[in-house]
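Single chain ahead, written as structure tokens, the form predicted alone.
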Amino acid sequence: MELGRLEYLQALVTEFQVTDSPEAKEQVLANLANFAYDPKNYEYLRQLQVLDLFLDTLTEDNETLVEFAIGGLCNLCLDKINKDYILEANGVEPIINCLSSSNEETVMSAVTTLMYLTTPQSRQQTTALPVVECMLRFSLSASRRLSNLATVFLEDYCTPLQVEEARNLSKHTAVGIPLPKD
């Protein structure tokens, strides 16, 4: 049975790589993101380089693919090996870039992923000033889910000094990352 699981995941990865249909790619990536939810699949997904597949997909123009890729990474980064891999693969920057998505699910997954990726070593990157500024804006969102998540990020992952610095900076700038549409 376990061999069947690896073969099935391999078939999904292969289908994603060879298909030209955007709908098929979305369906396959949604499946892979769902499989990333189960710790039993972590080793197989690492073996099949699905973390790289998800990271590479974060820069796609297709918003649905990005949503599923960041969702998959969010599921995978609870595991220490996967977390370390994402950090070492310079995955934080493309994840931060997902904060500017107009898709609320993508933004929610990106915020959550940044929380999961925050370690004493990565904190400087995951709570960089532009991220804290962004969380301040999200904390004012009409979306309760987003405002609550951003508030938790600010309270649990940022220092009061970081929040104050971001508040002062955002008073002086008009440009910023727009809020996602509902």
The other form holds:
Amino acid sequence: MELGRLEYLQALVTEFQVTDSPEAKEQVLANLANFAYDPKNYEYLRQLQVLDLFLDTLTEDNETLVEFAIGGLCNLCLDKINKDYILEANGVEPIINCLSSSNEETVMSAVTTLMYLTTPQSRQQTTALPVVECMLRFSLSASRRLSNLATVFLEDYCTPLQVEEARNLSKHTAVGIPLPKD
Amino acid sequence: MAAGGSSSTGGGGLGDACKHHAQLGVCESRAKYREGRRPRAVKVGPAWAFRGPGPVNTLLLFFFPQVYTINLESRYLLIQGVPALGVMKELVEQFALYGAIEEYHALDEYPAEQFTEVYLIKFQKLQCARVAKKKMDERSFFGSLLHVCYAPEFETVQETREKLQDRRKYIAKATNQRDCFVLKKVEGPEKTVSKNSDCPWSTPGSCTTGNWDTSCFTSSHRVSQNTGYPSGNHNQSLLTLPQYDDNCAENSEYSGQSTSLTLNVQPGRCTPPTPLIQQRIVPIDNGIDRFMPRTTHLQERKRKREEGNKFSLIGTSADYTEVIIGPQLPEIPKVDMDDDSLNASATLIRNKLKEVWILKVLIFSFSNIYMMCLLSIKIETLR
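Please give the corresponding structure for the form predicted together with the partner chain, as opposed to the form predicted alone shown earlier.
Below: every chain and molecule of the assembly, starting with the one above.
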């Protein structure tokens, strides 16, 4: 890598902003999201406002972009500063919306991100009733990865009372957020 | 979108091929500054290329990037493209170079290319699986290119939980929560873990808001209490976390030549000095069973597995020395006499009968031999 880390990431962000090619946008976003896996990059990513970039991309129509953006958030949201930033920026809501995606990877990342964003303050939001209800259905999914994840969410992040409440609610309503396609 | 032949049901059952195991094509459209040292799909992370169970050439048509998250990683590695030459021992030895293996077996039902097999290897540590995957993927093995990928769909709920928890601990260490963690470590991690263990999200009333500081609950999170680690091991797992990026393989010595196949690891390093293979003992391969057709192999393996299971049911350890030859004596049906002393004497009588029975058999066979001898002598004399 000829450029320094910050310059390199800056170049990626710039390319993401200026390019018209959806393919290039996806590649760059994937790159950024993968950089977000390594805590060494957190400081740079914050400087370049990549967290906002990820959060903004969550509302895009392009499913792939959403998948990469939530993947990036999932990778960096454990850091306390990043976590606080996302919570401050009202990031929980668009993340919850990702639960209704038909893309399994998007849903998986969203579930994990919600777990990692849970604090005493954010708890009410991250484990809201519709979320718990959603997790109940995910825990019955044929995909073992998803059902495992949802089970962990229900067992470790929700109170038995919450689960019970959601269970009662889902008894009465047949409609819900559909399961991801694959 | 999934590679040719892979099932579309996203890895529900164990035998299913997962979408995320499909090989990604080499990305050709990236800008100059984003070019890596070797051609690869856009994926900065532990894995680059995924190959599904289809013919390879059709898979290179796909060009799409992938983002790596903790959800895609696993201690389970799926190894595709292993030539069906009965080289399981060699394969496991290769992978054991990168860390202790907890479990391994062939996935006979998993869709595989012709003349190849698919194996599942479970490492003790995610970091070792990570290194093994990096080193072994696309490596030539007995003339075939291996394709190694993570297989999180084989995880149990508890293993998924531990994986997420380990990532939490790692980030806590790697970022600004380091100080808190070091402090706890000095105190003795085991103690703090159990002390704060009842401070989860689920019972917000039981702990004060002060305790909810992220830096604290990451280090003393209650999930650690029920991780599968043995208590002695737990300590070590906390201590080894800062070396997250360390190469497991470099810390381990491998003694692949011994038949017992154990990993010798220096204490305090990546892997505890446990037997490498805990579940299965590899039979010593003298090369006789190689080059068998795949179906014969599968049958043979199934038979061996069933045999192994039988012994484990009986409770015989794998290193048993006693060998039973010939049919066992018929069991005398046991009758419960509804009384301890009566039962005891019944067993006594039963055992006595057994001895007598054996004696009878022995005498009978000896008398037979004796008769044979007499006969042959007689024949000799008649001549």
